[in-house]
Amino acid sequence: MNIAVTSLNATDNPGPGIPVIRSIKEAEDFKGNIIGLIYDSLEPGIYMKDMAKKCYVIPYPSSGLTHLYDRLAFIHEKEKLDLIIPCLDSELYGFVKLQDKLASIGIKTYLPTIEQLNIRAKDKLFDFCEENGIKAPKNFMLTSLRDIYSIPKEFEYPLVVKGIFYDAYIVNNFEEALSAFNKIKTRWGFPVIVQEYLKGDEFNVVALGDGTGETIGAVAMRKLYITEKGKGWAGTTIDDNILMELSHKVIEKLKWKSGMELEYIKSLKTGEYYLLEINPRFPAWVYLAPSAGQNLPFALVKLAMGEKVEPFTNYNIGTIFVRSSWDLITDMSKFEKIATMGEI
């Protein structure tokens, strides 16, 4: 089984590609070969050993379908690839929309609709939460900059103000909102979201859900460490009921299909959780999954190759992750041969 994962951009805002790999290639079951895709001839999973047999640069998701595809197309052409991973948020909508054409030259996915990363979108996120008695945050959308002078009353600093894909920041008055605005308008365009600012305690939950409504397995994790980007650096599995009910409620009423995490904070104010985000694909910290007792990445390899996979009824508590820094060291002409080939 030759298998493609994206995101092997390892650095301090990681990305969910190693940890993916990690995890399969922990199973016991599995046989094959895993293909790194690449946007960057520095993402350091190029470089670290025993991860990806061989790496290939695709073309960025704002180059268009066309490029994408082509690439892939030349791509499995040398490998045979039975199945690609895509575990960006930004590179999701392109990869769901090429998955019929990808099956049609036997490259298998395992992906959500359309409509399910719709629903989850951060600007959506509220209504959906709304129509299914799930606690949310409230928030506001910013389509121009004359909207940043239009924040109803209701909210009051501090603020959280975030972007559609990646980025937030906490701001404490006007001039720091504005600033933040801009920041995150630059880089990731409209719209900009502001979001009520709860005081509390992160939660997050990494889960696969099958399509049907059924959650396959889910892990609940504390952050212990949180760094200026808001990521977490240290964190610890939790027997929490409260939480993974509300976690497999969102599977439910989503349907969801593919893997997921689900971003909470607990208030202080009033002990309840409230669903900050829905990231559409396995986080950073996934590999804390199988080392807990569920391998959800490999699962989710299973599930796209048709197999049945009974769901995982439960995991070790007090499991910890930590992360650290380490540096690689390589040779100039790895580079060199990324940087003007496009593989290694």
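Numbering follows the first chain given and starts at 1. C-alpha atoms forming the largest set that superposes within 1.5 Å between two forms make up the rigid core. Model, not experiment: these values are computed from the prediction. What changes on going to the form predicted in complex with the partner chain:
- The rigid-core alignment places the CA of Ser150 2 Å or more apart between the two forms.
- Remark: with the core as the superposition reference, the CA shift of Asn172 between the two forms reaches 2 Å or more.
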Given for the second form:
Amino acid sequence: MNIAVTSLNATDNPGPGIPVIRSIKEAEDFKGNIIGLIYDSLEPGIYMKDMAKKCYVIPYPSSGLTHLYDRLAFIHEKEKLDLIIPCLDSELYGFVKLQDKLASIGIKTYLPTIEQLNIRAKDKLFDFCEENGIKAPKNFMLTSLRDIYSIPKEFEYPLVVKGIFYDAYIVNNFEEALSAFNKIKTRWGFPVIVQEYLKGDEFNVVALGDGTGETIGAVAMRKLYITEKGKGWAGTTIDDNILMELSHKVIEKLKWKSGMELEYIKSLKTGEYYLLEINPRFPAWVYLAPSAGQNLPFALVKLAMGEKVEPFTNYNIGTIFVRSSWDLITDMSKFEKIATMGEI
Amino acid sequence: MTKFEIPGNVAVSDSGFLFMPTTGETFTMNEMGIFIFKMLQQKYTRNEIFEKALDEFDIDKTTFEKDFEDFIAQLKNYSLIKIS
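Instead of the form predicted alone shown above, give the structure for the form predicted in complex with the partner chain, please.
Every chain and every other molecule in the complex is listed next, the one we just looked at coming first.
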């Protein structure tokens, strides 16, 4: 079986590609090769031993889906791909739109629908939560500069100002809000989201849904160390029934198909969980799941290949991940090859 | 009479390392902390804990009482004990 995986950017803001590959390669039943699909010739995953058998540069979906499809078809001719697992938020819409075309040449995918992607988007999530009795911080959308002057009075400082895809700033007054608004609008465009700030601890759940509302597996994690960029650099699996029931409910209501990450905050004031975000792909810490007993990336592979997968029922509590930075030494000729030929 | 209840899912090792499985929080306790915590887990009363601790450690009752109250307040602050 030949599986292509994107996002090998194992940097200080790591993508999920490498942990997805590690998980699949460590599955006892896996026999096959991994092909890395990359956007940059310095993605560290290219230079890691025993990860991807070959790597190919692919164009961003934003450069045109025809362009992306042509490149994937070219790679498929050489590598006979059975499955592609896209791991970046920004490429998912493109891959969803291409999935039928890819299927027609024999490449499977296992992706959510456009509708599911839209429901969990940052500007729609609050409505979904409200409709389904799930607590979420209140949102106010800014679609022009004028809107920042009309933030409703119920939104008291501090507030969170967020971009539609990435970036978030905690602001304590109007001046800080205006500054954050300008930064985000320039980088990510509109809408800019103003969100109620909740004080509390963050909890995350990695999960896999099969598209019928069934949760194939879910593992809850508490970050033990957070970097200045807000990335979890260490974390432990935890056991919290309320968190798991809530996550099962989200998957059931969305009928989510594919991997996902649910981000929660447990309010210090009320002790209740609020759903902050749904990321539509496995997170960079997904390798914790197989390490604790639920190989969710490989379960996704089996589902994509049409196999029946029994839902996981438990996992080890107190399994810890500690991320590290590690200098990979390589040769200029390898870098040259990927930079000039687009493959290695 | 004051009753102390330690949540059943709290795991504590002999070295005094405490792990809360529901939140992922970890704590470390000194020798006296471990002694008191294990007695609380076994549902000993305050008087029984005092009696045994004064026997076990070279400490006067006034100092132990202060330490005990501080320790209970910390456990309560971290939701590691219910007091009724």
